[in-house]
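The form predicted on its own is given below as one chain in C-alpha cells.
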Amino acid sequence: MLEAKNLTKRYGSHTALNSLNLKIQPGEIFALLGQNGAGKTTTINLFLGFTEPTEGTASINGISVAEHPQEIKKYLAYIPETVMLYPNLTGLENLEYFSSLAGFDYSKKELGELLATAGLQSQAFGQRLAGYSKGMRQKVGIAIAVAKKAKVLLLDEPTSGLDPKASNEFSRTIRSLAENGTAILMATHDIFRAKEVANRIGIMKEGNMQSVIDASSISANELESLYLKTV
C-alpha cells in the first residue's frame, strides 16, 4: 500500500533521506523510530506529497505521490503532531466538514458513531475544539481517517504530549484500524509506544534506514537497548 524505491530527499549538501526502500502492507503499522533529523518527518512528507523526493520515488497503492499528487488524496490521512482543526467549530462539525470535502455526505448520527468509535466521549461532541485537549484533537483526527475511509495513515509524532490514558486508547484505536486493512506509517520517539503497536520498527539515524526489526521478535529493552547503540 506504502512504498519507497531509492527514496531520496537533499537539501543542497544536506542529505535528508538516502536511499529509502520500504513497503508497508494492508492492516500493517510500521513505526519509525530516531532523533529529530534523523529522516522520519522527510519520509512522511515525502507520502503526503508535500515535498518533492531528489531521487527514487513515493507511491501509495501503485501510484507515484509526485506524478499524481491529488489522486493519492483519496487514499489517505495524516494526523500531524498538533491536529490543525478549526477551534470555533464542535468536534461534530470538524468531522462533518472534512468528511463532505472528502465526497461522503454523514448524518448526525453516523458521525457521532464515527466520533464514538474513534473514543470520544459524547458529551464532548457538541463541544467547540477550542476546549478540548490534545487527545481529545487526536480523537476528532481519528474520526476523519475513518470518514475518509483511508487506506492509508499517516502519523508524525501522534502521542507526543498525550498522558498515559490518552496514548494507550490510541494505541488502541489505530490497532483497530489496522485490523480493518488500513496500512499505517508512524514516526515517533516513543519506542515502548512504537513496540507495543507496530508490526515492524525502522530505526533511522542521519537519513538513513539502520535496521528493520519485527516487533514481535524483540522485547521492549532489547528495543531500546539496540535504539541507543545505534542513535
The other form holds:
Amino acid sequence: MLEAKNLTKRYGSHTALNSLNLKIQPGEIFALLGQNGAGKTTTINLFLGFTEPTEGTASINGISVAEHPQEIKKYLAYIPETVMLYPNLTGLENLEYFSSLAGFDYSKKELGELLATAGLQSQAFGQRLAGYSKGMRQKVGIAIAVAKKAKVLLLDEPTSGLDPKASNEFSRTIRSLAENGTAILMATHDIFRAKEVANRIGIMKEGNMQSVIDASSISANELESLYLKTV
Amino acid sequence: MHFNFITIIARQEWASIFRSKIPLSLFTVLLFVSLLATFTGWQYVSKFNHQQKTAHHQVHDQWMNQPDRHPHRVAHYGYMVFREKSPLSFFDFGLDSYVGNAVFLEAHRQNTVNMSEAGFSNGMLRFGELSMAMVLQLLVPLFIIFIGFQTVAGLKQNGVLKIMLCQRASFLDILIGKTAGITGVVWILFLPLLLLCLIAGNLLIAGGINADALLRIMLLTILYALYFLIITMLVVTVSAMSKSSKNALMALVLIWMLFFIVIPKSAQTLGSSLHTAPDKIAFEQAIEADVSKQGDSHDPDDPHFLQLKAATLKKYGVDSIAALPVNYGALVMQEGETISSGIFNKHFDNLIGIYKSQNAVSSIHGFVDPYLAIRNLSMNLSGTDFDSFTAFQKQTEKYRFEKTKKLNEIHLTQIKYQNDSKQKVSAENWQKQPDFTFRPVPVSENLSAAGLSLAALLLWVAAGIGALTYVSSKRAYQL
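Switch over from the form predicted on its own to the form predicted in complex with the partner chain, please.
Okay, now the whole complex, with that chain kicking things off.
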C-alpha cells in the first residue's frame, strides 16, 4: 500500500534521506524513530508529495507520488505535530470545511459521529477551536483523516506535547484505524508510544534507516537501549 | 482546477475575514475617510463651480454693457473665460489643483491659464489632498495587505496548509479560492460605496446623469474592481511565497512603498529629465523671437508687412493706404494676429508634446506599477487629466482668435482709416458674439489617451493569474 524504493533526498551536498526501502501493508502501523534531522519528516514529506525525491520513488497504492501528486491525495490523510486548523471555527465547522475539501458532504449528525469516533466530547463540538487543548485539536485532526476514509495515514510527531491520557486515547484511535485496514506511517520521538502502538519500528540516523524491528519482539526498555546505542 | 473547491475556500476566506474584528474596524475607518473625502470633494467642487459661474456672469455682463466703442479698444478690453470642474472631479482631483481654470483673453496676447488652487494654497497641498480616488488607490491596497498577508503564509506557518493540501483541493485551487474570497470582500465593501459616491456626487454637482457620465461611472467601477483584483492576487502570491506571515507582511509593505512612493516619484523625475520642458519665460521668448522673424506688425519697415501693403494696394488698384476702401490698420492687425496665433499654436503643440512624452514615461511605468496605471485611468475618466486641461487651453486660444478676428473685421469694414481712433461702432457688434463654452474631452478620447495605462492594467490581471499559477506549480512554496 505504501512503498519507498531507494528513496533519496539531497539538499545540495546534504543528504536528508539516503536510499530508503520500506513497505507498509494495509492495517500495519510503522513508527519512525530518530533524532531531529534523522530524516523522519523528509520521509513523510516525500510521501505527501511536498518535496520531490532526488532518486528513487515513493508510491501509494502503486501510484508514484512524484508523478501523480494530485491522484495520491485520494488515498492519504495527514496529521501534523500540532493541528492548528481555523481557531475562529468550531470543531464541527472545521471538520465540515476540511471534509468538504476532500469532496465529502456530511450531515451535521455524521460530522458529530466522526468527532465522537475520534474521541472528542460532544460538548466541545460547537466550541471554537481557539479554546481547545492540544489533545482536543489532535482529535479533530483524526476526525478529518477518518472523514476522508483514507487508506494511508501519515503522522508527524502526533503525540508530541500531549498529556499521557490524551496520548493514550490517541494511540487507541490509531490502532482502531489500523484494525480497519489503514496503513499508518508515524514519525515520533516517543519510544514508549511507538512500542505500544506500532507493528514495526524503524530507527533512523542522518538520513539512513539503521534498523527495523518487530515491535512485538522487543520490550520497551530493550528498544530504548537499542535506540540510544543507534543514535 | 476544481470550481467546487475554489468556491468552498473562497466562502471560508470570506467568512473568516468577516468573523474577525480587525478588517471591519479598518473598513470603518476607510468608510469614514471615503465619505469625508466625498463630502468635502463635493462641497469644494460645488463651491468652486458656483464661484466660476458667478465670475463668468460678472465678466459677461461687463462685456455686454460696454458702451459704443472703437472695436480695437474692445479687443484690448478683453474677456475672461472660465473652466468649471468636471462633475467627477470631486472623486479624483487629478491635475486640477495644479493647473489653472481661468484665462484672460485679449488681442495680440496669448495669456496662460491661471488661478490654480496650488497657486493660492499653502505648502500643505504638496502633501496631497484627500480624495476618494486617493483612498481607493493608496489605502485600499493597504487594507488588502492587512487582511491578506497571512492568508497562505499563516496556514503554512501553523501547518494547516499541509492538511488542506492533503485533501483533494490543489494548491492552485487554494490560491484562487483565497484570491476570490479576499477580492469578494473588497468588492462588496468598496465597489457599492464607490458606485454610490460617484452617482450621488455626479447628481449633486451636475444635477443629473447623462450617458457620458454613466459610462464614465461604469468604467471607473470596473477598472477599480480590476485594480483591487490585481492587488489581491499580488498579496496572495507574496503570502504564498513567504515562509512566515511576518516575512509576507514585510515584503508587502516594501512593495507598497515601491508602488506608491518610489516608482511614481522616479517615473516623474525620469520623465522630466528625459524630456525637458522650457520654463514660462523661455517659452514666451521663443514665441516672440519667431514672431519677429516672421513679421512684426508694429515695425513699419518689416519686410512681411511691406509686402502685405504692396499686395493690398495692388489688389484694390490704388496707390496709397488712404485710398483703400477698407481700413488698412485693421488688416495689419489681423495679419499680425494670424501670425502670432499660428506661432503660439506651434510652440504650444511642441510644449504639449514634451509634456505628453513626460506623461508617457509615467504611463509606461504602469507596466511595472499598477498604481500608475489606475491613477492615469482614474484621472482621465474623471476629466481631471492633462488632456482635459490642454483641451481648455486650446479651445480658449481658438475662441480668442475668432473673437479678435471678428473685432478686426468690424474695424476693417466699419472704421475709416482717417481719424481711426476717434471713431466708434455700435455695442451690438460684440453683443452678438457667442460666449465661450468649454467642451469637455469625450470619454472615447479619454480612453484612447489612456490606452497604455489600460493595456498595463489588463496585463497586470494576466500577470497576476500567471503568478498564482507559477507559485502553485512550485512544491517549495507548499512547505
